[in-house]
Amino acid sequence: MSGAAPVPSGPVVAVEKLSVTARGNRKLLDGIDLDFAPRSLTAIVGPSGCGKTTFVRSLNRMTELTPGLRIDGRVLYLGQNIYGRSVNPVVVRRRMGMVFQRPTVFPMSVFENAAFGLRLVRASEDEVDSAVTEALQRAGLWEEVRANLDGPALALSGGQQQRLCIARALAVRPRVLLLDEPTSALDPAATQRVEATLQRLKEEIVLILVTHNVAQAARVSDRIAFLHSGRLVEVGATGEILERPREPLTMQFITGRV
């Protein structure tokens, strides 16, 4: 079964006036509006503490796991507000998977790591076998691990572990994959392999990538959204943002002065 889903006519994710407020009325995000089209890779960039991680965690309701935060506004997934009272956050996180800064592999085999989400939903063995194989292929890891699927995942290199985490997220066939600085702990060669994986995947699903690395955004993204102090300052095609930013704050960040 192909990992590609039918392409919707509108945005897959639409963020409307999204704000996140911490205790003491401190704004972490302030009124963000941003849409994400099918088959695209948007890089979320900005200085440390600008709200990048809070933003992506808000897109699949992980922000609400942190005590003391209030979320206002709407996040629409295929037109449905994911913060609606009747919406199950577990289902949201299946549709919008997440890969974290450091690989989070479990002390089990490569195969069972990739199958973890499928086991939680009690998929059949045939479905698990098919989905794991497909996910490992899409994550660019299959040829490296196919002969040792029963081997320990912790024996893999850091870059392989991160691609295994991507495979685990892909195995439940999300339409959106959120990535929070997924290469920051990797060496250049491993980073290049992960980036090659992302460039393949953006032809299939929506990728939203938090990165502190402007050069990485230039290499892999179609579009850049620049955040500063919890606000969306500017968004546009990658080349335009990097070469002809409209806002002085964006220029300062791109040139290393923020």
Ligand SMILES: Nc1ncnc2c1ncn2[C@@H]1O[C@H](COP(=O)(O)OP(=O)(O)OP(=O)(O)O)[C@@H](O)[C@H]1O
Second form
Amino acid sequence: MSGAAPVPSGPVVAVEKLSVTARGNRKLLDGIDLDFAPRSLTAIVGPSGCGKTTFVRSLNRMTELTPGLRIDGRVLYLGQNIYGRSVNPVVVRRRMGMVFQRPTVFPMSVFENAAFGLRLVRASEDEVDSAVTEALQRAGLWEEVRANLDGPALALSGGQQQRLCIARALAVRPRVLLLDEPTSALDPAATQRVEATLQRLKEEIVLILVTHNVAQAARVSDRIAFLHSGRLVEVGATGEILERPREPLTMQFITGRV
Amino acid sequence: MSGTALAAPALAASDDLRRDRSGGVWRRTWFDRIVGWALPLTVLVAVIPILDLAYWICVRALPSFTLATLTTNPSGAGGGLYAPLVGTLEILLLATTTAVAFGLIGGLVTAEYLDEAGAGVVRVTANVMAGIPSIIVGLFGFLAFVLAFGWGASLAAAGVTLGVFMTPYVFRATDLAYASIPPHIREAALGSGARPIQYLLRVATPIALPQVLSGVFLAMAIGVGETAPLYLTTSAAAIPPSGLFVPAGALSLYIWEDFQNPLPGAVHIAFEAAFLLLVIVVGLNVLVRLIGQRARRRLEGLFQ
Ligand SMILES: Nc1ncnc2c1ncn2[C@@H]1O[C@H](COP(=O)(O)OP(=O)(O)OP(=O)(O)O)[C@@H](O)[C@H]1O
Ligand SMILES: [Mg+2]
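Form predicted together with this ligand structure, per the form predicted alone context:
Everything in the complex follows now, all chains and molecules, and the chain you saw is the first one.
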């Protein structure tokens, strides 16, 4: 389980009128409103360039690492605006972990990769040990690496590396995990293992999964949010969106015509 | 046995691979052969003079080379090379410290903190600095450290001047090492809640360090043989320096001076000094190779 903290009753993350503007007044995201309830997996889908990556990156203030982007609106984490004046982005990112398109393991041992976030906050050795074990188990990687925790992480396969990245994010026990097309660099078997991991994790925390793959959204998500040209076109239960989308644009997208 | 089974059926022109000329002429031409020979040949042409040089230095240095060469001070056109050896090592230590202090910080700031424009300015400056002839660096050291700072011809002046000469090499290696870290590694570290300084110390530096160290050792290998930066900033003292502000002899200076010395035997000392320098340079280069090999093994798969 995700630590001892009780699951909140309201949304864990609430996005209010979020806009992201690039230089030259180009709107990458335009007035997004979206809530994320505890224990849910929301798939963010939409055509290439519609702003999916920008959206998840703005949820844990990663957008700040790209110069020239202006953010308007609010992102509330348990009711607190993460863009508030006295909020440190580093602290936000520890609560909302991120997994990227390509595996991003560091050139260290498997154990040290998983322990990375804990070392940053100077966790005790015992704490690190138990948290790493738990995180590797939750990421579905434990059985494969338990005999070789001190081996180099770069020697793992792509799929194992990606699950190690999930474990690294989980080790600090975040309430939210942001995943930006985490399986797009993986083969079908590795993809299947990552999806199985996600399905287990959504019973514990909030998962926000960017995917360009409608079939993947259908397999793992409870809810689909469809973005187009920086706007949230439609959001609803996965079955509803796939079978009875309200918007013609959504229909076109899920049938592969956008 | 009927011949028809073996005979190749006639091919339509469009199916005949050997008659299709649309891909250009494909033959192993004399040109391919010459390139095939020329490459190893040029390597040989480059290597032979070096081996020849090393051979002759050894032939002329080794017969008179004894333990006493390493342990006694020079005297006139004879004696050993204890003082210049110690002097070279101390100058090199001081120079490396200087070059690392400026080159490392400069490279780090350029790669990690400056924007495109700022980094561009610093990189061009460093390249210009690397292109300045070493005798001019020596002249600068003379004017700045020997005269303006009043250090006189000394270990300090020579070391810092040589350090100025070596700085662009350390800078370039550091800048390149940090700038070539894949950006997704940085994103992942910061996305895990690392503060920028934590990213720098825990993630970036272990990746960049081998390349930085290689750069430092290469700068040392280049700097240790330099004569020009030392010529105006110290003198060929015959005893090891007793402090920072007394002259320190150096092997390269002894080669220079003893070669011009008409006394018999002086040339031997020049060759012995050359031999010692050769050993140091080769040793530093071997170190660079070893570091590179170990790093490649550890970082394999990171840069794809
Ligand atoms: N820093 C930036 N400055 C200007 N424009 C940007 C910046 N970052 C992204 N964009 C643009 O914003 C739009 C949305 O980009 P984003 O990466 O969020 O799309 P995406 O939905 O993730 O696409 P994909 O499916 O291809 O990953 C794109 O048109 C992109 O070119
Ligand atoms: Mg994207």
